[in-house]
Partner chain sequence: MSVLGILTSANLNGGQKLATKYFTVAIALFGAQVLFGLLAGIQYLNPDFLYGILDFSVNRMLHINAMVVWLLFGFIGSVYWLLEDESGAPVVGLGLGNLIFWVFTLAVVVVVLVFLLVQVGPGELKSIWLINEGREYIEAPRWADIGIVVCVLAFFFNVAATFAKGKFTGIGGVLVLDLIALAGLYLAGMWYTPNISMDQHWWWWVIHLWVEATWEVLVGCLMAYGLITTMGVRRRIVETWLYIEVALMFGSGILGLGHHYFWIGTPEYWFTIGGFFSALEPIPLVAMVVHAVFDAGHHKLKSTNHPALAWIIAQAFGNFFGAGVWGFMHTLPQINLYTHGTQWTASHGHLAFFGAYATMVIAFLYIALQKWRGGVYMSSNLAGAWKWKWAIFLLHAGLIAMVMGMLIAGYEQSQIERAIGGSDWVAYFAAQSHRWFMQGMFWRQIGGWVFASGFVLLAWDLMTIGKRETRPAVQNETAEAAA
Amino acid sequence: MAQEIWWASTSFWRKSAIWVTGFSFVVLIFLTFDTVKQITAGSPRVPAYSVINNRIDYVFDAKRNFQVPVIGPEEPLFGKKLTEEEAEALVSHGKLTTQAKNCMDCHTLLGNGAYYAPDLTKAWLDPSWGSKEVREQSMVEFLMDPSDKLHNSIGRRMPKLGITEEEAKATVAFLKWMSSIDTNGFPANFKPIDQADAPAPATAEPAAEVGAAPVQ
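For the sequence just given: structure alone, the form predicted on its own:
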């Protein structure tokens, strides 16, 4: 009887499957912990919630060859500077509001969701709100009742979702915070709102310097 070739034996492939599975499991654990570290608020790519106290711009980075968020001077949301805890509570409330109102049924957040309506990753910087001086109030009014707003009268329309003023302000805070996340240039070819009075930054300020807090 011919001797079985070692690489064709059942024993060899059984042991190989066990080793490959074990190695893949270890790699998966490592990647999971590394991913959590990378997406935690207060990390280099995901600013702490208190970033809503600052101006956020989106500028072209020649070295990386795409646009990146830049944390600018102090510019508190709704004119009130918040502590890290207050900012976290407000942003978390906004995030829960987007979930409760099923925003992802139509919109995408960071590229995830439905593609019926625009991606909201950089919605805070969208020029359609008008000037940056009226942006906050325009966004709140739109969220509370979009039915009679100019940029909701053409094409796909957003329904009135019964969003309260408190929920609308929290949602705006969530959108402002989300616009500060470094998404490697996503969405591409996005033209941010004009903030011409902002001093031209030399380099992007590391988001981790703003503070740190865990993502909810």
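Predicted model only: the values in this text are computed from it and were never measured. Positions refer to the first chain, counted from 1. We call the rigid core whatever largest set of C-alpha positions still superposes within 1.5 Å between the two forms. Compared with the form predicted together with the partner chain:
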Given for the second form:
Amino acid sequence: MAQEIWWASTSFWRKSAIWVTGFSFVVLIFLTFDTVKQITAGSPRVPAYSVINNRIDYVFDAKRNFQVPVIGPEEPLFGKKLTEEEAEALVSHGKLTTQAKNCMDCHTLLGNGAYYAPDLTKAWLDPSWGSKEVREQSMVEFLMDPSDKLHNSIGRRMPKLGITEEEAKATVAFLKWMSSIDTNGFPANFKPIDQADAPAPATAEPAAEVGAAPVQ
Amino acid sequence: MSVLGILTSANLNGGQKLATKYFTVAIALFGAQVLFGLLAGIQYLNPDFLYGILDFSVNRMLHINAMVVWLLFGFIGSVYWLLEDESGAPVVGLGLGNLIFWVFTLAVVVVVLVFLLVQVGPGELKSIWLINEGREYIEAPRWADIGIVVCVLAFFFNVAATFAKGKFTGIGGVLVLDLIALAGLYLAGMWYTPNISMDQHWWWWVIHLWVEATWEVLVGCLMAYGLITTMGVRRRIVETWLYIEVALMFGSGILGLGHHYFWIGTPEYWFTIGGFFSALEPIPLVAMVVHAVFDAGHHKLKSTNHPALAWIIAQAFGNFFGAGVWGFMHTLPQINLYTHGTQWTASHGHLAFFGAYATMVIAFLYIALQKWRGGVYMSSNLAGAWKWKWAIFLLHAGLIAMVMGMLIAGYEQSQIERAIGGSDWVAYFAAQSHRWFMQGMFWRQIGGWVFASGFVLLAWDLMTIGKRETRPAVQNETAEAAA
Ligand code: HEM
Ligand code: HEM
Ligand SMILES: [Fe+2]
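Structure of the form predicted together with the partner chain, given the form predicted on its own:
Below is the entire complex, every chain and molecule, led by the chain shown above.
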């Protein structure tokens, strides 16, 4: 075994394996510290839970060249403004409901999960809820019993999962909060529900607001 | 030795006796996986099928959890199988190992029954502790997570202590370090957070760093042992290759994790890092094909165990196509934006999991059966060889039909739902109801039935192969396996 060429040497490759693995792992750890900081709720990419007190939109950003969530004027969920703690408790209850009912083995959330039903990342903004006035109530009713509310031509219904009204409201809060996460433009080309204030009866809109701009 | 062709544990060492128990449960769970996969597939074609009784989510959960558990059982069995051979010492703490096998199996049975009968719980933490964690692949409730960790620690103790008592070969050393990482990663998936971005961030640590790093290295170790056993390839060559593969796999796969961090709220730098490193991941898989094919050619396909060698070659190619080619095709962010979470992903998932992992476990089942029957002949002109040949053919034909059906559906979905439709509720169903999508799902189901028939034949073959044989196994020419 004398006079081995380096690339055929076992010990060279053993050492390479150790160094390469160690180095990659250290780099990953550094990146992870930064990433975890950036995705902690309350950061610019992942807003605080109390964002459910506001309008959330999804608008094309010319600089980044994709759609980004835009946080608009105050628009509390179910008409009730929550503190940060209350909002977190509500969203958490909704998140637990999604786990306990196993939504992710039919749907994708942030694009991960199962492919039997629509992606829920922007479900809060889906135009099929009709109008923003009826949206909250329609979502609660749908989640509590979707079995008689078919929305497609192939007969694929969501089952009744025993979701209580409280759980349904919490789930809607979770979905609203999720729609505020900056997902680097996923899903692309999504046309959100019209959330502009109805012109006639609405009380005066406080400030000019980008969120209401229609998407191209 | 004992009578050829008779299945008796007198032919096995202690670790191998335990291995056969793990293998038996593994194959039963493989059957369960196929069953629930078929049910879930039927629901795509007929949504009212078992609606409200065994909903899609329940079938799918059982399908993928049966897969994870049968592959883990297969791996654990394979490691116990090679442990005494490789280390030269009897398994340390075999009694504990046996006890843990029963505990583990019982836990799996309870989890399956709860998934089947209870299915869902109220939106409270107690559901996550007792019923279902609702996170793909690791749905097992928290009590079971803790049980799994305990079982894996006991298994790890058996392995590490046995190598420490005997000798640490190159394969042994890589295996022990890899198992530490594999078990440690599971902990990243064991806690609750309301923050879905954080949730998915750590979830991918488990899923990606399992399948594209630690499991890949684990099957590298099994492949190394398999090549030595079935063909007598020289240990020095095999172990050098193993180190090369570890360097390439970890070097690309660890930072390749970033290909799951494009769209879940994580920062934009992952576009570059994830795209670049994951694009390198096919390289070690090419290396593995070269290695296996070169060795097989070098030994002129002369092997002591033809079915095992066939499955080892299938592994090399399946891993390369399923993970390397299918993975590469959607790993760049520019493409993944449109394919993320579509049938595209499912197509890749099937080809990769079967191609890389199911094949390896099946190869070990054949290696085990040969010795279990007293070192019986398993080379050319084996009596009843049509069964293993047809099984491997039907399983692959069915798999390819499924994978192609899903791929075509995935292309259509990326185009109609994503690129044109903008991924909302209406766009989703515009794609799902499209003729091309439905045809894809139809062929997936046909492929599923073919696959299932291959499974039945495989199970039958595993029960009978070598039964009527009276010839002893061919010996490897190069007996320098211990060099
Ligand atoms: C044997 C190794 C591999 C296995 C078993 C495997 C399996 C899987 C599975 C099951 C998924 C879907 C996860 C989910 O349910 O969300 C997935 C996703 C993915 N895999 Fe792999 N994979 C392997 C290797 C690779 C490699 C080498 C690459 C890249 C070169 C790759 C690229 C991807 C990508 C980009 C996704 C995300 C798909 C999406 O955005 O929906 N995979 N893989
Ligand atoms: C009878 C054969 C099979 C049928 C009919 C089948 C069917 C299915 C179906 C319907 C899904 C759900 C996909 C979705 O969410 O839309 C699925 C998921 C999955 N199956 Fe299978 N399957 C079969 C065999 C297998 C085998 C042999 C493996 C691997 C060893 C496998 C691995 C998976 C994986 C990893 C997923 C999750 C994919 C993802 O999330 O991307 N399946 N299967
Ligand atoms: Fe990955």
